[in-house]
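Below sits a lone chain in structure tokens, taken as the form predicted alone.
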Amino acid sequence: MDKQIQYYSDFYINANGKNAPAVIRNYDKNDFEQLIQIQAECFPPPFPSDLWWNEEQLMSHIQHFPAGALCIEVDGELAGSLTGLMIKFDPNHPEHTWEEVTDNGYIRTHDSQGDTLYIVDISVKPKFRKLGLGKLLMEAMYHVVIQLNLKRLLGGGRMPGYHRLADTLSPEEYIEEVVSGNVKDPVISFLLRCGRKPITICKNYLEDNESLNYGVLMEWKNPFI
């Protein structure tokens, strides 16, 4: 039998000096009109929008892991979601792509027996963000881990600063100083506010300009394990 939970988590956030209600929970169909519609913000043209989720990714999000589905509302405004599916991870063969691991986004790939939470999106509405929100995502899903009683969450994140300094740095140096805080990077530096810990660089993980094409493997382990 498939490993399943519910997630539910109420709280109050800070959004411009007021306290405001906010919901952690699993997305489920009722939401998917939402979904796609931080997708288009999160992602303006000339980003196409048949890469945002359709309805199809999204049913088979919930069909295929539920407990990887989160969603996360402020004063009863869906503000982001956060998507996930186990695999089996083999530390010492860690390359792969985004479109391999997470069936292209539709996660038929999901594997009940796996051991690992894999990370396949994150979007945040921009005029929620600086408020917190992914972390407290990524944190959410942290708690699936351990109530799941997986070893990892795992996903490849995008360095999306890297081209700006390709012509200086190969992309592991490129890591090294954005560890080290002498550069910033957008999606890097956050993953590693959520206490990720880059593990290896997969080459032509995702057909991104600004990254290269590299992706970074980013690990939090679970520390009961």
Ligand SMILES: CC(C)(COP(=O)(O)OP(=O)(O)OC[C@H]1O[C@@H](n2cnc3c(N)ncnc32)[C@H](O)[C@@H]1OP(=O)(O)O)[C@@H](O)C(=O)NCCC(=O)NCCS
The other form holds:
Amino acid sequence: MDKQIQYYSDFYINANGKNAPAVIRNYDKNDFEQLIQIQAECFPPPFPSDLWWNEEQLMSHIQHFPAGALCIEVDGELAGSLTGLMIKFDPNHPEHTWEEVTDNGYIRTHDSQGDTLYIVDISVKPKFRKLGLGKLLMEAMYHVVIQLNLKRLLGGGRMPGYHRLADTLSPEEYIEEVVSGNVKDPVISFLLRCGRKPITICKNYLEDNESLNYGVLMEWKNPFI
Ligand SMILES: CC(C)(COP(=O)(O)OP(=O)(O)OC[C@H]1O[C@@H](n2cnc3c(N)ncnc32)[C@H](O)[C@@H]1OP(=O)(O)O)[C@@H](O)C(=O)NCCC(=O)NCCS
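Given the form predicted alone, corresponding form predicted together with the ligand:
Now the full complex is given, and it begins with the chain already shown.
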């Protein structure tokens, strides 16, 4: 299964009534500076800046699993990125931390014999949000899952709206409310709209004050398997 694939898709994005040319493609060395800038804009304080990508991590992504290193460009400007690795996933032991699975974002844990594409990060620059770019990136990664004949796409979603309701709701109750549509969470509602379904809640998933360090493991199954 060591098949390496390249992704390239160009189309138009409608932003403020105008159509702009857009491309989803694999990222490479020339994109690193802009990718780190995207992280800085997407994860401002109190999010720890040492969790933003550094060049060494980005280099490791394109060395270990270039097929899982995707970015989206709008009118020549990098607007967002989505990064993954392959793992063997055991549904009977779903609990883990982001650091364990992603090797702290370096993805040296990438297993080319794995059955699951695991999302390390998705980020879209604030000025390009709510245009559907995040969903398009996720759909591009579904294409990669199908192309590589993997069972599923998986990843832990932050639940940044939870700190506002943590006094009254347990993490499980919060997710139930988000799934039923009564509460909107900036990340979990987005992942639901992308077709991802919650499997379990992971404690101490990632250092993230807004989510009280919780993450929700969310799956999309390859419809052909
Ligand atoms: C989560 C994130 C990647 C979403 O990116 P995005 O490009 O804004 O995603 P989309 O535009 O596809 O969807 C976002 C929302 O915009 C809405 N939307 C999409 N196209 C739209 C349009 N043309 N007009 C109005 N709304 C639109 C979607 O319905 C969606 O609503 P939802 O919140 O109910 O799901 C982005 O908010 C982000 O980078 N957040 C910070 C980083 C982060 O927390 N990443 C997740 C780590 S687990």
